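As a starting point, one isolated chain is supplied in C-alpha cells, in the form predicted on its own.
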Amino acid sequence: MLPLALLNRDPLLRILILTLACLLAACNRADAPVYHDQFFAFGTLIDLTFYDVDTLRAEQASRALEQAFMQMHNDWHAWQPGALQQMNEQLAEQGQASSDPAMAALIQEANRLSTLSNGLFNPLIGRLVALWGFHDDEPPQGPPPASDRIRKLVEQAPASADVQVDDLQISSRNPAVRYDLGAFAKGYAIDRGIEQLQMLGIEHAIINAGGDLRVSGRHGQRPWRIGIRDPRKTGVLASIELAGDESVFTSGDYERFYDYEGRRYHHIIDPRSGYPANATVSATVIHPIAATADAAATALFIAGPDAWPAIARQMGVEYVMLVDREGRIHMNPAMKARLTFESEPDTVILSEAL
C-alpha cells in the first residue's frame, strides 16, 4: 500500500492525479456535470470521478464509497487490530481461523492469484514484508536485514497451497502463513467500489486509488485518458484512452524503498531470493478487473523481462508493459498498439502475442 507519508512528500504523484482530474473536467460536454472528490483509505488518496450524475446522488455515492473504503481498510490491514490481523494471529497460535464471507472471498481471491503466478504474487509473505520493515507506513532505514534471517524465511516458503479455505474456515499447514494484501487489497477494493457504484445507477465514473485506477462507462463521447508514470523522470512516460470496464495498475520501485550505500531497496519482495526484485523498474498493467490487474502488476515486475510474458499468459493478462533497469520498454503488440508515448523511447522490445 501506498503510504500517506509518500504522498505528502510526493508532489510528483499529486501533480498527475490533479492534472488528470483537470484534463477530465476540461473535456466533458458543457451539459453534463463531472463530480469530482477525494478521500484518504488503504494508505493512499482515493480520488472519485463521476460523470454524468447530479449532484445529490454522486454525493451520497462518495459518502458510501468512503465509508466502504475506510472499513475495508481496516479489516484488510495486516499490521493494525482488525479481522485481517486476528485471523494472521489465529493461523500462527492454532493454525486455523475462522471468518466471515468477505474475508474468505478476499483469501480464496488472493490464492487463486498467486497461484496462477506461480507464487511469484504471493500474498502470505507478510513475516518476510516485516522483516524488511516495509509493513510500517515509513519506508525503513539503515542496512538490509541479515542474509541469514531473510534466508529462514525463505526455506519456510509459504504459499497459497498451505492454505485451505472450507467455507467460512481458514486453515494453514505452514506456520510461517501471514497475509499481508498490499499487493492486492487496493484492487480488489476498487472493483468492490465500481460494483456498488453501479448499484447505485452510476455507469459513468473513475475510482483512482494513487494512479492505479478502474474505469466504468466513458466520458460522454470520449474514452477516458490516462496517464501512465516515468519512474525515472519527471512526467508521464505514455497515455492511453480507457472505455467500458478497465483497470490499470502499475507496480514500481519508486513507490517504497529507501537507499542504502548507493543501493536501492524497495518493497516488491522476490518470494524466491526474499529480496526485492532487481531487473524491472515499473510494469503496468490493463485487465478488466482491478484486482487481476493489482497483483499481477507484482507478479510481472518480479517476473522480469525474460518471463512476464508466460505468468502474464497464466494470469489472463492481455496489455504489459515493463520498464527494466536500463530503461529498455518491454511489452506485447496489444499494448503497443494503445499507448501514445510522450517521446519515442530508445529501446522497445515486443514479446510474442499473449
Second form
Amino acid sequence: MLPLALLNRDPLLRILILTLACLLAACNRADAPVYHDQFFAFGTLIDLTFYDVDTLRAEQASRALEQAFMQMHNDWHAWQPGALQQMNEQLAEQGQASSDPAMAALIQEANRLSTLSNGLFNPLIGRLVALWGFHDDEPPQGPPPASDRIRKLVEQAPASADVQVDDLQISSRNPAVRYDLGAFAKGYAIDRGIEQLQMLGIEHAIINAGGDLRVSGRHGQRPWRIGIRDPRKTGVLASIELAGDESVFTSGDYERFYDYEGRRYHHIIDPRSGYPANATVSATVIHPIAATADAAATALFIAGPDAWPAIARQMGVEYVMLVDREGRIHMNPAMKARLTFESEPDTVILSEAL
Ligand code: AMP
Ligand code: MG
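Alternative state: the form predicted in complex with adenosine monophosphate, after the form predicted on its own:
Following is the full complex, with the preceding chain placed first.
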C-alpha cells in the first residue's frame, strides 16, 4: 500500500485513483468518442473528459480551457504577484481598490457565500493562512505560529461585512482584510470552464481538479460515475453517479499539512479560533454549482459533526458527508441514498436535520 505522504506529493497518482471509476466508464463505450486531456493549474492537475465530441473540436476546446485556467490561476493567486495580490495591497493601504468585472463578480460571490456560512468559509483570512505558513508552494515544517500572533489576527476579525463591492470599486473598512480564495477559486473556475464548454457546443464533459469536479450532461445512456477519496487510506471511500449539472467537492486535512510534535496542523483554519479545525478529516458536498460546493465543503469541514446541517441548509446544500476524526461517517439520508461504499463503514450517523 502507498503511504499517504507519497500520495500527497504525487498529484498524478492521486488524480489517477480519484478518476479511475469515471475513466473506466468512459473507456467502455466504443461507439462514441471520448476525449481526454490534462494540464496543471491551481496547484493541481486539471483533468478533462469530453464525451461524443470530434477530436478537432475537443482539442480546440481543451486549449481554450487551459488558457482560461492559466489566466484565472495567475489573476487570483493568493500569494504570487497578480491582480488579487494588487487588490489586497490597495485594500490594506487605501481601504479601496478598483477591480475588473471578473474579479468583482468573484469577490461578490465569495462574500455572499461567506455570509451564508456564518463566516466559517471566510476568504478574507489571508493573513491567518499566511501566518500558518500555507502561502508557499511547499508545506511548512512547523513549529506552529505563536499563540499571541494568532489571537491578534482573530481579534481583528476580517469578515465579508467589512467589504463593499460597488460596480468595479471594492472598499474595505477593516485593514486586516486580505483575500485568499484557495477554498473557492477552483470551484468558481470550473463553473466558468463548464460555461465555456457549453458555449463551444460541448454538452457532455467532466472538469476534474484533483478530485474536485463538475460534470455536465451524461456519458451516453449512463450517468458519470466518480470516486470519493478515503481520507485515511489509499483508494476510494465511496462512489457516486452524477448526471446533468452536478459538482462534487471534498475538503480534507490531508491536502496540505505538517506534523509537529505528534500533532497534525493543516490548511483549513477555523476563523473563530485561528487554529486548524480539528473535529473533521474530510467533508464532501454535492451541489449543481462548483463554486458553492467548494465554499460549502470548506465551511462544513469547519462546522464539524454537530453544526454542519444548519450551515448546509443556510448555504442551500442538499447532499453532505463528513468523516470525523474517529472515522465515523456523518451524512443526511439523501446523501446516503446516492453513495455506494467500497466497504460497509463501521459507524454511520444520519442527520434528519437536512
Ligand atoms: P479547501 O481545500 O477548498 O477547503 O480550501 C482550503 C484553502 O482555503 C486553504 O489552503 C487556505 O488557502 C484557504 N482557507 C483556509 N481556511 C479557510 C477558511 N476558513 N475560509 C476560507 N478559506 C480558507
Ligand atoms: Mg473549498
